[in-house]
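Coming up is one lone chain in structure tokens, specifically the form predicted alone.
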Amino acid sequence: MSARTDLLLSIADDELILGWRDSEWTGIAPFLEEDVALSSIAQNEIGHARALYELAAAELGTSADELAFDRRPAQYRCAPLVQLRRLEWARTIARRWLYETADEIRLEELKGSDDGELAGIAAKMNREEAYHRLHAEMWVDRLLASEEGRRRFFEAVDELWPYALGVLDEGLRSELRRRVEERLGRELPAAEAIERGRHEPELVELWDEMTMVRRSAPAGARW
């Protein structure tokens, strides 16, 4: 597998799995508008995943759907941050904000790529991700506005920080630290990145749910 394909799959898997995680809040979010907001964000993330899978599929001689659903859990390249199942609001917001901050850095880097297809899709994603970042920032402000919210949010950020580092290549992690510390006005704990290649138990559970219908159909069935 080429380095380009590996990169495409890494980002696509991040977007797909995080999209599914966001969709888990549909119907149970703390406010009605958040059901709509997170459902919309989830659709966007999965749409980004599809576009990236299509580029990878063209190289691999397969299809976007086969890449998304026919691999085994251990074959996914997503960062452990997006694999975690965290149905607790402060951690959901912390995970989304950390991911969006890291993803913005990654997309900025890719927009300057000599690979025209990759640069183009990164630019398109970055425009659409602007809404996701605004949503996350709104909730960061909201949580930081109260003592209890601040405590819970900071605890969540500290817990997830090693996972957030693993979203990016090592050379981009110092910029992630700079942006997060500047936004929060505090230093982050020293931490070793939890790297890609690690598969959390929650990923296997999600994969089983995510691929259930596809696996129930006869091999080669067309939808």
Second form
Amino acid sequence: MSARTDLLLSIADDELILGWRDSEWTGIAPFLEEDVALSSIAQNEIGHARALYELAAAELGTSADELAFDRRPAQYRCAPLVQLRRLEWARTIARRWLYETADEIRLEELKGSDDGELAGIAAKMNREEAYHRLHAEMWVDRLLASEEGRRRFFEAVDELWPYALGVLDEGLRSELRRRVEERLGRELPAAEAIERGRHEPELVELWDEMTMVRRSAPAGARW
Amino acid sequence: MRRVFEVFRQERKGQPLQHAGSIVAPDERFAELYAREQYGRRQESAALWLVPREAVLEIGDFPDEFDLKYRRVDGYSIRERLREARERASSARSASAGAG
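Given the form predicted alone above, produce the structure of the same protein in the form predicted together with the partner chain.
In what comes next, the whole complex appears, and the chain from above leads the way.
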């Protein structure tokens, strides 16, 4: 597998699994408007995953659906950050915001790529991610505005920080730290990244649920 | 803490904005984002207006103590008057016939 396909699958898996995790709030988000907004963001992420899988599928001679659903859990390349099961609200926001901050750095890099297809898809994704970032940033503002919100948000960020580092290649991590520290106005704990390639038990459970219908259908079923 | 925003939606450029519903949001920035998601993500709107509910002046009572029907847009019914006029005319005719 080429480095390009490996990269495409890493990002696609991040977006697919985060989309699934965020969609776990559908119907039970703190209030109706947020429920609609978060569910819509989740759908966007899964749409990004599809576009990326299609690029990878063209190279591998397979299809986006096969890449999304027919691999074994151990073959997914998503960062452990997105594998964690639905977290309580402050952590959900902390994960969204950390992911979007990391993703922005990654997309900036990709937009400058010599590979026209990659640069194009990164630019397209980035236009939609701009709304996701806005959503996350507004929530960060709200959480930082109260004492309880600050406490719970900082706790969540500290807990998820090693996971957030694992979203990016080593060379981009110091930039992530700089942006997060600047936004929060505080230093982050020293941490070792929880690297891509590690598979949380929660991923297997999610995979089981995510692929259940597809696995129960006879091979070659058309939808 | 939570505010209600009335949402007006324009389906196509040039058309009037019509009330589409309302959303609850903590502030204007969230209201904009939520309105985009609820009324714009399927490309169903050309424009949205968000109006904080407290900015809406509501008038809900329209007294008409003297029954000024002629001011109403649907006018007033002349059927009753026509019937009265016909009755007058026919009784006048029969009166003059009796006299002849």
